[in-house]
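First, one chain by itself: the form predicted alone, in structure tokens.
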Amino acid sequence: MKKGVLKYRTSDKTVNAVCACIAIGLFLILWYWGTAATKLGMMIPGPIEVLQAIGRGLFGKVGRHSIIAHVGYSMMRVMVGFAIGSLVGVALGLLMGWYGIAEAIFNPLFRIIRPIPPIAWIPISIIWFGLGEDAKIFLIFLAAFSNTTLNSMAGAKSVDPEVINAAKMLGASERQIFTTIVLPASVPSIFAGLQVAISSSWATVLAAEMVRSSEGLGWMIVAGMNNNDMIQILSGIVMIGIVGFILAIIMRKAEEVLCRWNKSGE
């Protein structure tokens, strides 16, 4: 990579980080002003009270567990459902994108299932799996499955036909074309789907925990609602945003590392 390009990207990242800090700071100031100087303070607590509650909860307990433990329970459910849903989604998406017969068989059913939000499956998941962990993992599976399937199929379909024809002329088999051309070319699209899938999975587990759970960030919000504890509700909401933001950063960094070859100028 050229030094000028590297310098530009480093500077660009610095500017983005500074702008993000300024935006968050302005939001906190506006929140504080709204609760301290207007009637909004009668409905919700200010940022100082919420941040203090989060600080106490990180090392103390909210219910039976600390906030860190609640995050851990939610993350465990997300990772299991996300891993299963992504593996199945990527496999099915690549299959439909490369093999016409597979698309003809599975795509109509997938197009019917895809618009249905995972939350709509909550009653069926309870009937099928009860109120335990399996129902939550099933909902997360659906959230990850739809996004990864769609992007994987799009990635497989976007491969340059001229490259495929050239490989066939050189005597490459269907399996060789798939593993050496189609699969690598689909990786950027797959990662785009994974980024959307992890966000959808995170939102879905929180909704599932609100229905029936004894731990997790979703439980924190519902327990706060039942106890009329607005500080606990906002603490759960803030932690949801923070963890979701961290997950998005991790996925972007993973894409940068694993898809480095796809970046221009390198």
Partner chain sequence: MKRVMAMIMAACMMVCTLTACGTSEAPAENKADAPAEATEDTKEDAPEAAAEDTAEAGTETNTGADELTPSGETLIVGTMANALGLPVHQAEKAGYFKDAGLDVKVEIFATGAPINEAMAAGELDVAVSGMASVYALATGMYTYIGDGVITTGGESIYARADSPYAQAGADEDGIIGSAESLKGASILGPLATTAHYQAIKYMEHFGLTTDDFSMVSMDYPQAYQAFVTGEGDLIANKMPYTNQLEEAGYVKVSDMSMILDNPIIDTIFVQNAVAEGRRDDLILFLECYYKACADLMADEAARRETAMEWYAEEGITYSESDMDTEIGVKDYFTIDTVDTDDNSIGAFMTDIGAFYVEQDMISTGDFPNVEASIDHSFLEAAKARAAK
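Between two forms, the rigid core is defined as the largest C-alpha subset superposing within 1.5 Å. As the structure is a prediction and not an experimental result, all values here were calculated from the model. Numbering follows the first chain given and starts at 1. Compared with the form predicted together with its partner chain:
Residue displacement note: Ile242 has its CA displaced by under 2 Å between the two forms (rigid core superposed).
Once the rigid core is used as the reference frame, the Cα position of Asn227 differs between the two forms by 2 Å or more.
What would you give as the form predicted together with its partner chain, now that the form predicted alone is on the page?
Single chain only below; no partners, no other molecules.
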């Protein structure tokens, strides 16, 4: 139904790829020029230095581990936090979207907790969970949780009341309506929430690794900041960008496969 006019045909894919390469190429050239031709180069390393550093670190060593290992550590934290956060978020969101009482109970608390950024939770999470993995996972959980809750709630609320009335008339129980109508109808919205959640979970890895850590991409940036090592900071930034990009693509593909009938567009 939302099959827009503005969708590309498959043959456009090559054009897209070429354009993407050109755009990234242009950006790199701009960066190179900016650092090579102006006095910015004194402070900010150029793309070549950064890419070389990444190349060296990929299997070599940055701190105690290779960049690949850092990605692995960060990914593990993000995946655990995201999995728990989205499960809880989807469940709570659907509950709040469907049952008025659940909304009345949880919504005010949720509204207040949602705007509090993960970084502000760091001191409290250390008190609750200590300095280990739990505190880091908790911060990522928060990021994933609030996005999925919001979207699942919106999804459950947006179900066409006519359909529900029809089901009621046909004698469906509350529970049947929930499982056979509300749940499937919320799937696109849930997926949109998961998309946002995976991005923000991944973006929270830096805040999470500010809780004493000695590995992970966030650690690379934090350690770089503590040393004024711009090359290491930028390597970390570039890697977070690339991995985040890949994660987003994977989520988008998963959505395409699982909900062909209704693409959310993003």
